[in-house]
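Given next, in structure tokens, is a single chain: the form predicted alone.
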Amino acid sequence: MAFEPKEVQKELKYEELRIYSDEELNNYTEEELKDFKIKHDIPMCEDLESGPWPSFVADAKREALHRRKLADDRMLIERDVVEDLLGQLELSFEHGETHWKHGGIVGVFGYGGGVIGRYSDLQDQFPSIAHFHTMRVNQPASKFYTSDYLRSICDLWEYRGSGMMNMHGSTGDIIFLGTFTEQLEPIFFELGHKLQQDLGGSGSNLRTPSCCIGKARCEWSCIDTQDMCYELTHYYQDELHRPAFPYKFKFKFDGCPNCCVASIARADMSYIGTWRDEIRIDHEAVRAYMGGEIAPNGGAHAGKDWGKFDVQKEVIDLCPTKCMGMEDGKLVIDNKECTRCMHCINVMPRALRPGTDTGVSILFGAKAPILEGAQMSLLTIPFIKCDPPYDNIKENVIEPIWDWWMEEGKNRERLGELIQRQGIKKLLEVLNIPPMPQMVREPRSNPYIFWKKEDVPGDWDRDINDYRSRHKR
């Protein structure tokens, strides 16, 4: 069934909300970008095109030589904004530094994120990005776009700012790079009220959720990732959009144990959906696998001969857990050991799917190294029913863990540095669950138990009298 958002959706189309004609969106020849020089000295950028990648330098220059060859009036900030910003990104390279300065917090009215201010310290010699401030737009679930959404916003952008985007950044969001302060209320104007787009989450609040394709286009998808991103990323609008929190904080919502999302590496809060039942075998398809009648990986491996398929080999021999193995001719396993690591069930998909009985794993506190070094997150809720309106998560999960980090997180400090700083015992308190073998990430280096004085029968102060009378000589 395809994920319906609640509220009704605009359709738009691109021919009544363009900006630019045709002849202006392709105004140069492809001589002409060969003969086409910036106004600055840039050889160490110009370096970057050198190499067998596509190169973003390439792609600025196809930008400036537009926007030097639009009229006067079809833009609303400098005409030089991407000719002067590789002149910077120049003088960065020479001088290993940074040049654009800190300080001055600039935004939309009633928002206190998705502007993220950025100023030149060097704006007399490179005016036209003496402001150049980045803009978050909130992806759509699962980064489904029209071409006519696509090409709407690219035109606002050329209009309003300096036409560079980023298709996504690493919180998900569509980038705006570059635009002047007083283009901030118009372009936050027409997203809301011709686009239907709201800007996405920045500084220390909720980062804008994002999730894999989901059960839109995946078979694996355990869960619905568009409606559950949806859903929280609607209702918690105020911690989205209102800083609140010690830092930022990010939900990333995988359909299954592949990851494609990798919330497990980046996420506070990782959403990985899962099952808890066996997973299903079709026999019949591990034989014609077996027998080279269906090719390994849904054929990703052809083009090479890599030999007979080896089911022991390729299959069997690389479970983590060993959970799995041949009796009678026929594949078995062990579900109990399976720790869903999904190898199987890619190398042999026609044969091999998740269980039904489906839900999501929680874990929590992955981050890149700022404060402390990258971690991945922590195995916490192994499984937990996944159904709409999600309140049980909402209410159990996410509030408790949200008002204990607000309360005890330092300044700048993400939910994985407190939980390595209070520990996991703290954590489990926290959520009040019990604490389970799949949240061990090694054996015990520290053979001391410490109790809690109401976990002890008797408490701490013990009648010697009493003891000697349930425990004769």
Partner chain sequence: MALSTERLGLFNADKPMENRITDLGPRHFWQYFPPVIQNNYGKWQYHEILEPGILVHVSETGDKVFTLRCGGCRFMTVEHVREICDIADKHCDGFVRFTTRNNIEFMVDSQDKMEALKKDLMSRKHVSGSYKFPIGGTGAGVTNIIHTQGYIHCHTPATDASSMVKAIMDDLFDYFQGMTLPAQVRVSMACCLNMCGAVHCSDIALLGYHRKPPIVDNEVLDSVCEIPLVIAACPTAAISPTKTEDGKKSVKIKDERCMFCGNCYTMCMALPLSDLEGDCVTVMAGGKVSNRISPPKFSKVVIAALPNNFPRFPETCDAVKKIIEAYAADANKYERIGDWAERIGWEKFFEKCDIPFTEHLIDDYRLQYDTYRTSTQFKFTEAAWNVSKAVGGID
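For comparison with the form predicted alone, kindly provide the form predicted together with its partner chain.
This part shows the chain on its own.
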């Protein structure tokens, strides 16, 4: 193994773990499904069964039918949970309003997150979804799976829950959608004991970190995104499960500035892989692109005739820093002027590759609009080497930031808002780093500087009489 887990991973075999027999799993025919009507009238939902895109309603209906045909003792929550969900959804369309109640604090002992309480406000009409709690299951980094694992999860969730899930929630977890309070602890125990699998985060916790596909299948990743994600998730389990923060806190790991997991828009702490040496050039491959032998941008534009590839127009002229050019028929890059935007590399992946002296840029404070408007992350650490176990990042960056935020952050204040409220200057102090022009798009245009006493020669305590000795009233 190139990367080692923190503890030995129990091998999960579906044949050993399974609850349902093959017969139970294949308990309805296509014909039955065609004729199947759920117990509620759902014309608007059914309208969503047509059209080419995968229909979640069609999918839900097959689960509804599957549950109908399981024996009574082969599931622990109500059989018609899917039918009631569709029934309530139909009514929500009619009313133009949700029918889920606000809040409901449920969870598993000792954790302050991972379970979201949910109750229907139409419990008489839809008793099977009277409780409809969500559980967040911490996904493996970059969401690769084996069918053994997924099938086991499916059996567990169909037996003890609704059989409906999200693959995945926005933050990255596998989401179990809908079970009753009684089953929360049993599910948690099955996950831990049988599947060696923990819940993810919710509430004022570290939220489940996520990462891009990284070096597993991408030539551009500058860092081991999965390993960083795994290591920091494990190292900060306490912060993930037990709320101690003013509000939510997100880590996301992007392998390069293309930002496939959108860390720059979504994470309080965005880790973005980068390099500090030179872009690697294969001149022969550049010529092959110029000669039309290789499709630009990995063939991403193949659906339309954009004409012959023109390296000048499509690469050199679009370079935001104009640090590239052709000299004697050879592509040259002035690397010290390069801002690593990835465009040239994206267009000619076989010719150009990121450098090999790699690390991460760390940015802070992205969040959605609630409350003071949306923010993107602020470039703070231009480059930091990241080698496991990433102690330099834990000790010099993450922990000072958390200490500050826990000390100064107001209830429900995200880190980005605290940075705005107390200023970048305070952030520099917290991290013990000097200022750099890269932190801002431009210097301030107002001179309203909050000078500190110690920045100014002489003392601020001045005698008015002394002043008046020179200036009459």
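Take the two forms, find the largest set of C-alpha atoms that superpose within 1.5 Å, and that set is the rigid core. Positions refer to the first chain, counted from 1. What you are looking at is a predicted structure, and each value in this text was computed from that prediction instead of being measured.
(request) Using a rigid core alignment, state whether the CA of residue 121 is displaced by 2 Å or more between these two forms. (result) Yes, the C-alpha position differs by at least 2 Å between these two forms.
(message) Quick check: residue 65 between these two forms - does its CA shift reach 2 Å or more after fitting the rigid core?
(response) Superposed on the core, residue 65 moves its C-alpha 2 Å or more between these two forms.
(message) Please determine whether the C-alpha atom of residue 411 is displaced by 2 Å or more between these two forms following superposition on the rigid core.
(response) No, the C-alpha position differs by under 2 Å between these two forms.
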